[in-house]
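In the form predicted alone, a lone chain appears below as structure tokens.
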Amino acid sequence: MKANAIKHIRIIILSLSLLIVSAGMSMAGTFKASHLYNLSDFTGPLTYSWGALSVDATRNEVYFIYQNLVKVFNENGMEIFQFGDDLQLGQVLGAAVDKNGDIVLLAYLEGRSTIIKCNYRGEPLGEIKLQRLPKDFADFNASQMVSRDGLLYLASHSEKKLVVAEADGTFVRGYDVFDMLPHMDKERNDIDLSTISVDQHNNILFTIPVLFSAFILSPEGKLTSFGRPGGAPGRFNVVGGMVSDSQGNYLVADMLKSAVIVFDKDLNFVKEFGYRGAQPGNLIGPRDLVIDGRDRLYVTQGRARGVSVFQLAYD
């Protein structure tokens, strides 16, 4: 009887395991990423390597920044305007659009980063200065900017610090990412932050490649991490940018794998897509990700592959 009981327990455990695996496979099947096109101008697809991206969700326009040049694309991925090539704005690091339709730029000018408000043509209207910074952030020098829900999210990759500010530059809150990380045998300069993004719950998302980890930082300052090194599906090699879609899935670029790795809202691995190759749906060295209000994913790449656009879908 004892042997039979053990046998029944093993059968139950096996059945539960199969159910869990089946559920995981079913979940993976609900997520699809279909390549749509690459961002293009009148000569054809862009042939830049990497660059910075941002999305104006209200107007469904995409901003691509390369050195001092800002290119604006419509919702069909075609360039409709560009500015910044006269160097008047300095080296442009990032772009956003405020609720009035004005363009807000983060630019490196005269030895420091500067936030510049421009009209829709990219002509400067004035500077937005950060105000009421606490002592620990007095010398904050931003290298990236994201705008969401009327707030500016600024990252200093050299300092490993983040600042959230009102549209007029008034300080709201700040985070010293290095001090928030668990104890480790690394110096501040050993840590590199990826580009940041902000999800629909105002969590700041980023990765740290040297730690093989992705991070979710809540507005309250709670830091959640996930990720493990390795070559198997769902493991990290050299990670880049990270975004969240409308379903709460997290998408992480892996430059070495040349793939985008997808996790669900509970941080369970779902699938990978892209992979190195010459076909339109392949990726080479994907680094930065942005996502628009229609769950279209924009991916910057190396080797002059420009920006690939994927439509995310859920069955």
Contents of the next structure:
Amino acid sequence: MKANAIKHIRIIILSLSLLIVSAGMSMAGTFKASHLYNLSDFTGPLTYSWGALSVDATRNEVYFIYQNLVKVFNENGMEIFQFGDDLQLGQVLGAAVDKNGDIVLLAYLEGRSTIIKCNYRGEPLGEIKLQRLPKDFADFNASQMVSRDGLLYLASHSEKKLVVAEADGTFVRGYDVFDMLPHMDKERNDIDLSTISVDQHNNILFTIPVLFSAFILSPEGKLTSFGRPGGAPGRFNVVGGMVSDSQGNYLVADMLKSAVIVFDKDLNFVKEFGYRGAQPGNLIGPRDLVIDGRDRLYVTQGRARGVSVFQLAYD
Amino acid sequence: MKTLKLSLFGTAAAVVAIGLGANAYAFHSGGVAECDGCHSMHTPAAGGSFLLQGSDQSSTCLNCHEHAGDTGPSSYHISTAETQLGAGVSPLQRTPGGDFAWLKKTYSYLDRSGATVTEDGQVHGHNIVAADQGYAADSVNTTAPGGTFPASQLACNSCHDPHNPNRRGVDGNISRTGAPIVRSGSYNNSVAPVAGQAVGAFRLLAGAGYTKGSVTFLGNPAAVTPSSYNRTEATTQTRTAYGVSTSGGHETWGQWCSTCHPDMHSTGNYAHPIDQGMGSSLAANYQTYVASGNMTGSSATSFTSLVPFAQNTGDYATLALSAQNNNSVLTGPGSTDQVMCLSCHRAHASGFAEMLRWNNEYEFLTINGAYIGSDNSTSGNAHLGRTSAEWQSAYYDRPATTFATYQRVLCNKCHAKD
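Counterpart to the form predicted alone, namely the form predicted in complex with its partner chain:
Everything in the complex follows now, all chains and molecules, and the chain you saw is the first one.
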């Protein structure tokens, strides 16, 4: 009798776990990433390593910055315009498009970062000065900028600080990410932030490669972290940028794995794609990700592999 | 304290505190780091060896040691990404070893006859092979000059032991086994282990018994560096305190470099003296030399990181006292302190030919009070294809006023022939 009951329970557990497994599998089956093309100009696909990416999600245009040249690509990944080589702005680090369709550049000159408002052709109109910065952010220098819903999100990867500002530069809120982490005896200098992105709920997404961790920072300042070191699917080797798609899935680049790792909105592992290789759908050292309004994922890579574009699909 | 802070992360089941444990913020912490930072154990590997995934060993290191988007010197980065290396722009890192991106800076200029000369970037240092980041083997030096080590195999792990088991214990001796390594042993604030503990060998450098191809290292060189070492030297210098030791698992700097360059060192090869005491007259030169023609200095303010020397001690606590980055210790050499390879060369790369610490290709570093840049109207063709700003960055941002108005090569720091 007793033995029978145990057997019964075992069967229940077994079928339960089968259920869980098949749920996991069907999840994996619903997400698909297919390589479409690489960003190209009239001579063919770009042959640069890494470089800075940003997206104008309303027009589905993509900006790629390499050695001070700002290249603009249309929704089919063809270069339509470039500017910046003759600007005396110092080192151009990033570009964003504001609500009016004007271009905003982030540049670095003589030890400080500046935000420069330009017209849609990239001609400078004037500087946007960060205003009302609190004392802790007085010497904040951004190395990356994202524009989303009328706000500018600025990150300093080396200072480990983030600032959110109005389009006119007025400080809204700021974070010292390093101070938000549980401290041991380690130096601030021993970690770097990845590039940041901002999702549809205005969460700031980033990773810290040396901690093998990804982070979601809500507008209320709540920090959630996930990730485990490892080479098995779903684990992190040396991670790069993270974005979120229209379904709320999180996509994390991994430079060492040479793959993009996908998690659903509840942070369950879904699948990985890419992997090192010479095929068009392969990736080499993927680092930064951006995503447009049609769930097209743009990935920067090393080894002069340029920017690969994937279409994400969910049926 | 730790759990309290962790709870701020919220209660979501997904919040996994992995990687945030003790010592998590450093990566190597003086020894072998988390395997997963360099090896990917379960990824479908296309090519590559040792599960490293990167095209080669050095690409794996540069995943972390190069960071596209840097705006200036940034902690442990030793390479500037190509995306930050436009024409006229110098590499950004200012570490004692130097920024490998100088290998990608090729300069063209007209020589005295008016013919175009190209100074190929690859002459600026050790050409490590890192295909993902665009570094290729030296095409001229096929082996280490003065040795047989093949240039095609030169990698970060030719010189650094990626698993670094070399530990320095409380007695100051280095061995491959013994008390556990608790942290880096490179810094002025991390040198002294307590009993039962050890610290890592300086810069995880290859130590006794480390074999690469046909070469085997015989010991670790002694040195201590300031904990903040990647920084501009526009106002204060970064002083790495190099030492001299041949006991307890150590070898001298000259011996260490000579693992691959044996004939650059051995006596009778017409090479510059190495691992040799300065002697009283050269030490006196160093102490009093301020700039060309100016011998009014004094020992206490005479140090320059453009011409460092090895202090004649293997005691790390003593070395730590000089390893400062605030100009608090600028004491020059005594007669027993030594000239060594790194007195003239950097270890990775520099803005000058032969990986030197200064430009030795022309008699003047400055002319008429300014660097010999293409924008200095009095420097003629001597600019070697660089602007004054580019020269300044190669001298780790020192203003030209650090030198004489017509400064000659820094051999004179010791020899005072100018």
